[in-house]
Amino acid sequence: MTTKRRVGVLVSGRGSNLQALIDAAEAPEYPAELVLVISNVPDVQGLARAKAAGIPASTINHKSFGSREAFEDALHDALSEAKVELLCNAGFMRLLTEGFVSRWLNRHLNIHPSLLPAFKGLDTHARVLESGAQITGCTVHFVRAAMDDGPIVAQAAVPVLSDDTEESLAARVLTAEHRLYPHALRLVASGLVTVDRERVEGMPGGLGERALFSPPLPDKS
């Protein structure tokens, strides 16, 4: 039987993705398991989350630190206490320094509800609409310094469609997210792709040209 990875979750609030990791490791087959989650905020549900599934948890507050480097290294020193091999951002809401990244360079995943390189940053779905754009979507990438940047390891892509609103734009991501973040991690966990010169290697293939259209083109019957 092949050894799982060691995976470990960073969240900030609700741990939806959280979730839906904690759901996928739960099959025997999966190749991680996760074995810890901090939050920098105290009493979220991303930690009840965590407790209920039986999975260590605990706070590591930014706040009760006088700088950014030394709540990574508590961040860090915990991780490595729990020998964290992979590192999962969901919903984690605080950029990280060159020296945490580097520690954990190509181990470490996050989750971005856009098509990245296309809305980094915050209030993505605002700014899709605002645009006018007819399709996003969702990315797992590995971190890097810069604000949602880094190798993309999977997409998914949602329609926008013409009475969405944020929240129920948001909401048609998530979904997708919650099928995504999964999948990428098994990707990552199993070791079929890995990064080169800042692409990721060895992806699978199996969709050929197919296309998603919106709106949708018309039916040729």
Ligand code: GRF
The other form holds:
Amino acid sequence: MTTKRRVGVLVSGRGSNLQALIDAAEAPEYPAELVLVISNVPDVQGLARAKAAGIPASTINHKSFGSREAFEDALHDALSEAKVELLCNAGFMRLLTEGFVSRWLNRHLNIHPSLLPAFKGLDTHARVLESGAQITGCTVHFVRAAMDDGPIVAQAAVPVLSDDTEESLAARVLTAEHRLYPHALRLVASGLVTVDRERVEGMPGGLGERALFSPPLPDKS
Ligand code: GRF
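Having seen the form predicted on its own, can you show the form predicted together with this ligand?
Up next: the whole complex, starting with the chain shown before.
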């Protein structure tokens, strides 16, 4: 069996996407292992999930540092110490500066609950509902310094229903996120994608199921 890529995960809260990665990485053939979880917020559920799975977990509280750069240096040192090769943001709620982003370029993923480049930023589902869009979804992309920006690795489409609330839509998208993130990390950790001119390209024979998880249409429409 080939060596698994060493993955670090950054969280700020609930950690349900972290849990999806933990569960996926339990499969013997999964190409990545989670070796470190870091939260910038103390005592969050994400840390408890990591500990329950036996993954080293620690808090690096951004409030304890005098500058963004000092916080990011501490993050980088912890990740380097654990020999992390790939980094996943999973509900990590801090913007990272160009300095940190460039050190992890094309080795650093984020998940966002919309079909990027639409609906970047916060309050995504409320804005989707307000817009009248009938399809939304989620995106895993390589991180760039601009918020929710960067080459797209994988996307899943999710229908918006006429009686949706912010909560019901968020829950439907979250279910798709939990399928998408392990899939996208598998592609990256297996070396099945590459970044060329800020676009993700598949290696020969590689991308396969990168396609959307399109919602099924009714028989008669
Ligand atoms: C997810 O919706 C993710 O897309 C967004 O923040 C949320 C985090 O949820 N970036 P969780 O902490 O993974 O449960």
